[in-house]
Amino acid sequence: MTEAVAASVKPAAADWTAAVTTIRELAPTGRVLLICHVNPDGDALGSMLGFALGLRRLGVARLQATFPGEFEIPEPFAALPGLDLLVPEEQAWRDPDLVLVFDVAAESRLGGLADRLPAARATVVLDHHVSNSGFGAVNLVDGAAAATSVVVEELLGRLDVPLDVEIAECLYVALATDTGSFRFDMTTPQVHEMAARLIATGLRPGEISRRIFDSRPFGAMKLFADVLGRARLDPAAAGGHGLVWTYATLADLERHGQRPYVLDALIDPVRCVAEVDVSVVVKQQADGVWAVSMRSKGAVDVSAVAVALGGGGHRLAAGFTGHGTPDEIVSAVYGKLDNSLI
């Protein structure tokens, strides 16, 4: 996916108008269900809760926020404002009036909550994945946005919701997470301008960054050591741009007494390997089922690889669900690499 194609995936004026009209018509008296993707990261959870708090400021009384799968909040996000609005999947309304979906590129990422969409009177999708399938009745998808929180801030502004410190903290966590603490290529002047607006509400970015990026259990450190120790390097892969990969099992988590969310940060030390462009981490979810995270430094469009294997994402960061053994899954990645060179 080229930068030009990503930039062309943007909401039209009619999309913004439709979203505002839909929310103003249905939210004040209806039941509003907000959903983000399975195993939510900072952008998914922060964007969803930030918008929920914005709706609460508008006087919307009947709000639920949820995500599919096991109802567990990763420890780095356990202090986010708005957590009181979260309910487990099974407690989410089955026939809401309005569904708002955050950071989800395809209905498959909604798991058992996908049936809430046809049951609702309207669905609005807020996302920044260029691979978004356009499954909502109203789709606010901006492929040039660094995070879904960028789309959320824009919609809150169009709804005349002023930022307060709680909304700002949620959106800041979302923005910082998806920009790698403002280190990734999507960190534009506009990203820093948005961060400045959020910080101006009174939040403390240093404290948030320590909580999100610089706090990890000792057991997680030991787990990372084991998993990094089995990493494999192939400098010839991806047309000579190189690939490094490793995998983590449920047995690894159990041995070190860790929860699955700690593995979300594992891609960071792997992608730092100097000899390669592509990094891959394969994380076991169940017997024969693995979550695959991929990163690129620019030579390979990993979103093309992910889409070809049933997933999605961005040019430099993408993922999919794999089946089989780690070797079989990485073999499938190899099979798509040469067609994904930029």
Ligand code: AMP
Second form
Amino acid sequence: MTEAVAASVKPAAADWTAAVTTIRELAPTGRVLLICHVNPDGDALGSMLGFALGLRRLGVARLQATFPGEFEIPEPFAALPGLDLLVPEEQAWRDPDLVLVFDVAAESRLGGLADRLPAARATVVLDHHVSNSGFGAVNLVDGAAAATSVVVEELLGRLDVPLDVEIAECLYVALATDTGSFRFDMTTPQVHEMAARLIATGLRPGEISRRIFDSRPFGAMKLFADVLGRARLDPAAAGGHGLVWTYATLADLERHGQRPYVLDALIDPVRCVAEVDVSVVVKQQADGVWAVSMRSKGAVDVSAVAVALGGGGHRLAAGFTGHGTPDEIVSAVYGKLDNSLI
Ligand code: AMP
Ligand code: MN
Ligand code: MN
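Next up, can you give the form predicted together with ligand AMP of this protein, since the form predicted on its own came first?
First the chain shown before, then all remaining chains and molecules of the complex.
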């Protein structure tokens, strides 16, 4: 099934039909569990909650949305519509009728919720990672989509759910997150057309952007200063394309009274370094366990590096879970760079 999804970058007509039929059959009377990936970002939460609100508009009564791991909503997403549908993973139905999965390329990103898939009568996966392994019964994977919310909008349309301002806000947060505020290469005419449809419902793009990109506590700024201050530059890495990296520990977070999710934004100033193609931020999650974020400007396929080290992602934005010390983890990245030049 892995090859089938990778080969057909877009869902086939039969996949759309299967998704619509499955949802129309099971959702009206069944228990519908929506799941997105661990450490949810704007696309994961926005796509999942936007679709959940769409199902609610259709009259679906039994809905739960969830994600694995600690039940904490990052402050930038704390005002998203539909948050009342969220439950901690322990409270998610063990035997739902229908499971819908959002922005998840591989089952490993479902953590302790992976067991809900075999327990359900049907599973529909909505995603845009080319590396998606096709683990659903129905897979709507569009490798050309800028965000999972592009797939969500299409499916809502096929279910005859009109966009309202709440659904639109969720899908807009998702689209803006994954396109880096409409700056990255996948910001196609279709992306701007979708943004136009969403904004036309009456949402406030300036207010939303301020909330999700341009707002952080003073302590987070001081934390960033510490972590950026220890960044290391290697212009010779990656065949001369260059690499910059830094790391943040749990002690750094504690010193500044910050939660782990604030570090999700740290890759942005790091990837701006002009001398390099590749940027890496290593973030401590537990003793010897680190979440690694990588970005490329086009010379290196960082998803190949990530996949080789047990993770995944996109060509220019990828990640994996690293073990050991930051130096050991970055050494492992170095070991995969030469095979990942584009
Ligand atoms: P991030 O650096 O966390 O913003 O993640 C960038 C991209 O890499 C996203 O598309 C993630 O889905 C993917 N990614 C990050 N961490 C992992 C991981 N541990 N396993 C698989 N994919 C990951
Ligand atoms: Mn995501
Ligand atoms: Mn995404």
